[in-house]
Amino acid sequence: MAFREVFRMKKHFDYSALIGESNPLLRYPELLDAAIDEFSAKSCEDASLNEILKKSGMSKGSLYHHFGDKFGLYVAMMDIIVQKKLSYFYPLLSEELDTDDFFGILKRVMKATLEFVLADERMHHLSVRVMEESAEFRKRAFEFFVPDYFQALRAYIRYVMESGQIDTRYPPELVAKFIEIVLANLDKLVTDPEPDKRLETANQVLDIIQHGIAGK
């Protein structure tokens, strides 16, 4: 079924209006509740809308007229989910990164997304969910997001491996689908229940990127 199928979006209204302080799901935490539950469980096309209703308590007459419909909501629940992700790269976003040091780098991003996950698992599935829809919606919803950080470590990727960093008999576009692979499973990989002890596997996890498993 094709996006504008499953999502009959309203022509009228604003769904831009759905996006920061103003966003209307900040004032209902159950139904913000209900929505991840749902969307990380399934796909949006099969995610159900009464389900995430019945969970809330919210009226569908009430939900139209605050999200629009159902892609409405999705926009706006990303919105939260984004803010949420974002706040665990800001400082690190924000600083002046040593170009020079990649490895390291990527080890505080691994960090990041680790205190992510551990922080609420159910929005890293989201997050990673999100990349497994078609083309054409995450194309529609992504309109209403600053570009993802996956976007700058491509980037970055292929400026290190400029610079001599990365091996360049891989193809650069290879080795960043291949980070965005690990730090996407990340919590597949590192499942000690110990904080510590799945920062050091997080390490671990780097090691290997950095120098493989061949015996030396």
Given for the second form:
2 protein chains.
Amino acid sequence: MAFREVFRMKKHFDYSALIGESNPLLRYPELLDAAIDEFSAKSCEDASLNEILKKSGMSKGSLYHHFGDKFGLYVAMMDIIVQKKLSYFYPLLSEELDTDDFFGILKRVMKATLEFVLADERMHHLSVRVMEESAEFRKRAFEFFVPDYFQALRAYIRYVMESGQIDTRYPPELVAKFIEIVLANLDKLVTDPEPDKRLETANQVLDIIQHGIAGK
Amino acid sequence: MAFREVFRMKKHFDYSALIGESNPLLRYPELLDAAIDEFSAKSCEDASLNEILKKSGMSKGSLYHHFGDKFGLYVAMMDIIVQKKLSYFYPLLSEELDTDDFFGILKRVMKATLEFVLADERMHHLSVRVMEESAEFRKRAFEFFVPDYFQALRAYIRYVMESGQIDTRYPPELVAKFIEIVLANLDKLVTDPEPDKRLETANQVLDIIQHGIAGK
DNA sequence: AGTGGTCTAGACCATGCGGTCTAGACCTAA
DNA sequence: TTAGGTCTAGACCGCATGGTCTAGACCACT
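For comparison with the form predicted on its own, please write out the form predicted in complex with another copy of the chain.
Whole complex next, starting from this chain.
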């Protein structure tokens, strides 16, 4: 029995076991839901573990056994959210899209983002909020499943600008940030209760990005 | 001496004494600065009073005497921030602006917002974050110094649309929200260290809103 | 000098936090 | 059956929180 403590002397929990197929959170749907609820309502630091445990019915012992600490639970949850978000963008890759048709692609990206937002607004908020956490925190959290959307977007925009589809007097970084911001706030722009109207509004947002709001 | 307790039985603190010229926070600049620091870094709920006290050197007794509770301090601070923000927009009213020149006015609004952002980014974040707090919280907090920017912006845009300056196929609410979002995220768009470049970038942002990013 | 009232300092309180620890249920292999 | 190992439940710990309370400094007035 006394050996127990020796074996417990792992001390350094292996966070990398939390991501991918072995993610233990996949086996506890109520815990996942409670975590998304709590972490999307408050920042990672301020979210209450006890609240999550109460909501999900899991015991503290189990949680610490599987996830090591609060941060482990957060990482496991973000892993699932990132996978979920990516699942909305994978179909895009298999479609036959002309990579030189920037606004055509942006339209599909907008639609995929919209669908992700509508599927679970809490996840959308989490995926957006992560980017506003401190750089130090992001580095620690993304050590495991780095999803560098934005780097890719910027590179692509820089490439597209050469084709003349985007006004060259704007710095590519500015254009990229502008688009990021609009996508990150899509939930505030598209609020119509009718599903049909939503895509229409999203496309109007795209039109604004493309042509501006000025009248003829 | 025992009467002391009776007199203390106010219990209901008069928050309305916290706003305007009698705002006690005006007499404690270090406290104001510490409060802005803490409240801008965390949400109102999660900000630490003890941290604010430590930073500012004020004692707990004094703080509760003057502000009633944590919320009182928050209200007093927001009052000062709102006044500060408004001070950047008052000059706009005295300028001779053609109210029918929407984009001319938007340019001035953009410039004033930029100046406010640059003057104190923490204040900018606070003034933006307030709008994302729960409706219940906002109602309680704004009972005292209601600054309904956005209602006004929407009404103005609806008015301007009739003049044909804005493409009428967009719903006025969408246009208003779009502009709100861009202004709220101006700090992310304008990051150039050179002051001269900043206004230039801000004007480019305005151009994007007006004409879009598409090339000729 | 004495009094009523305001303001300050900080000890103190209950509560809730993240995290640890242990007793024991449960499973599997010998 | 038994021993090793995994997992669960929840009591418990130290700590930080927002808020209360009191002793007394200070001030203005009589």
